[in-house]
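Presented as structure tokens, the chain that follows is alone, the form predicted on its own.
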Amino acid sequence: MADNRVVVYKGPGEVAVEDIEYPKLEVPEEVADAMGMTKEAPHAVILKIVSTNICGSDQHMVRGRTTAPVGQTLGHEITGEVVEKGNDVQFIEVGDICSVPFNIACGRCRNCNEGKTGICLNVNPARAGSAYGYVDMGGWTGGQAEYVMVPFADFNLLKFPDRDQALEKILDLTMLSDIFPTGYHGAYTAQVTTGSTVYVAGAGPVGLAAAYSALLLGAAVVIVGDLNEERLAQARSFGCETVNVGEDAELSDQIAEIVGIPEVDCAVDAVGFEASGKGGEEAPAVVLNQIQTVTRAGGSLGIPGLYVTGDPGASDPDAQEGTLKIRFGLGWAKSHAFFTGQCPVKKYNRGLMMSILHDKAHIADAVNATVITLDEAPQGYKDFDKGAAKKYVLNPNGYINA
């Protein structure tokens, strides 16, 4: 019988659920090795996982279109129950329902002081930055599996008061460990406030989270842009008007039948490297100019989408190295300010867990959250890959009540 098991990448389009060891209170080899780290872990703890979801950083790597190797764990949306700890972990107990950002961070280096848990600089040898599940980001074992291991958990883990309440909510708490976060971040960056006029373009989960976070921060108008209208609808369902960007008509002539204008206040990125133009041929900095275009003379952009800087699947030398054809003039011309990388999730995390827990954000609802088992996953991913307007949720341990 097998002491864990885990969703591993086994190439291009397919992935497989498999056995593997039970975590150990240890970091991996390559991050002590390197880092001056000791392999033992006693500031760490075992979750046995409660939900652990799929997300489009999943997919791209599961689509061949990052330089993962066959056998990369995967999954970084953990929410689990502490089933052991550390003797150095002093302020989280076992029995502890927790939710975990997807940034490893060690709580003590320089960014990490300064709230920029996205790039810590003490967990990862290839780069500022690390995750769960993830390529490049230090060979830490993926989350969509029955247990896992979390590091630096005094400072990692956000403790949910309450047991009861945690697993009553559990479809909305479980987004808290990216999308909603990532969602909410793009939005903040992008200076969504009162009465501000919104385009979001990418009507996948992180989207449909950053369009939900826009109506919470006051946006009087938020406009979502797809070429999926299963997807528009869902963001129709929370109250947001829709474009969908392979008609004919141009994205801002669209925006001008809704607000009167054919410019927004700010705009936010939702769909990173792998997006498309309107014949559905690859182009992947057209949202990046889309959103230049459209948004007003000193307005910000947000930009949770993900950008890579090794695509062996771009359609060109210069994509394949993360270099775009990028219209950056036109921003500059326009003053706009740009915020780009991994979302720093302890930012968030606690308001919005508190918005979840009294009833002021039902981001589930919005995301379309759909629990499925783990060993659902080869399958989760097949459906999220053709556009499913669903935000798949693993249950691998049972704790989520059908």
Ligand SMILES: NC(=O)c1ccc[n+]([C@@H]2O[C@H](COP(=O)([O-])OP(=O)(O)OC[C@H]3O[C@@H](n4cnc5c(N)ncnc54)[C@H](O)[C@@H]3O)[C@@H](O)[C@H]2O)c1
Given for the second form:
Amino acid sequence: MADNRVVVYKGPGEVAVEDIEYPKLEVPEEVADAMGMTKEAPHAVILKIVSTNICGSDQHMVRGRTTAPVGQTLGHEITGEVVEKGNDVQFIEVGDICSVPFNIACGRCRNCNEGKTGICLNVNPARAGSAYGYVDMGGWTGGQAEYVMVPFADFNLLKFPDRDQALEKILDLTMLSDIFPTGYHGAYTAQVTTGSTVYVAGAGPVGLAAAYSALLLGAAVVIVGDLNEERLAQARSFGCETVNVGEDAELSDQIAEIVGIPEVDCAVDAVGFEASGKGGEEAPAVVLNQIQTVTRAGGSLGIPGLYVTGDPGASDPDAQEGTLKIRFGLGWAKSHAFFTGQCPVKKYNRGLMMSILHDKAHIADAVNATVITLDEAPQGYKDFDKGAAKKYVLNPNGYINA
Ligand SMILES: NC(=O)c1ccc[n+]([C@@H]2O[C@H](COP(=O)([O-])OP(=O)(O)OC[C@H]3O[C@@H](n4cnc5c(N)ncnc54)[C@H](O)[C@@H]3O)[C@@H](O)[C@H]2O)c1
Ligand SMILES: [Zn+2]
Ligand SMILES: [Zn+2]
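Now that the form predicted on its own has been shown, please provide the structure of the form predicted together with the ligand.
Up next: the whole complex, starting with the chain shown before.
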């Protein structure tokens, strides 16, 4: 009998659920050695996982479009119950149910002190910023599992105020670990406000969360673009307009049909580097160029969609090292502001939790949260890759609908 099980990347298109050791209160060797940290982690907790979601960011690895090695553990969208804590954890107790921001952050470095927890300087020797179960992110074990270790727990964890209420609203609260804050960050950095017109590229879970957030922020019109009709229908289900970017018409003309002019105030890229052109062909810079084209002069572009420094699967050699053909002169001429990078989840998760707990936000319905077991994860990855209009939530310990 193994003490823990986790979803593992097995090579392009394949994941499996494998046995793994029960987590210890220890940071990965590679982080401890390089960052001058002790391996023992009295600041950490062990969580029994309540819910953990599959993300488009995982798909980049599973499609073989990153440098993730076979054997990479997966899962960065984690909600769990504390079952063990280190001696230096002061304000979190065994039994607390908590949301885990996907960014791992020390709470002690210059960037953490400035609230920039997506680019913590102490948790990943390869670069600033880290996450559970992700390539080039310091070797922290993934949380599509039964149990996981969370370091710097006092800083990282968001404790839910009431256990019963948390379990009742778990399908909404599970989105606080990543996509709800990330979508909100996209809309917020695009400077969506009361009366804004907004274009959101991508109707995957992040795009839907960005569109939902734009409505929360008071947008007058939210237009969601994708090539996937089922996902566009999901966007219409909560009040968005939609455009199919696979059609012949120019995006600016499609926007003009909806808002009367060929531009919007704000735009969000919720697609990233695996973007498709009209015929479904690979076009990694197409969304970046489209959002510059359709956003008004003086507007802001929120870019949560992920871009990489290494894409072994890219068809062109420049794109293989993350160099894309962006029409930057256009954005410059229009004085656009660009906001990129990991979402600093802690900046938004508490406020969004309050909106959920007080019935102001129903994010699970907007993204069509769909519960599956840990053993069904391989099938969930396949269906999500095919474009299912669903956000898969794994239920590894039977907490959901128990
Ligand atoms: N910045 C962050 O902190 C952060 C956090 C989570 C996810 N992400 C990234 O956000 C992106 C979206 O995540 P997701 O889970 O929704 O992924 P997803 O793959 O489910 O959704 C992407 C959608 O984009 C659509 N698309 C492709 N080309 C398009 C185009 N030209 N115009 C419009 N739509 C197009 C696809 O059909 C798909 O529905 C991914 O790149 C993911 O890695 C970033
Ligand atoms: Zn994610
Ligand atoms: Zn830090």
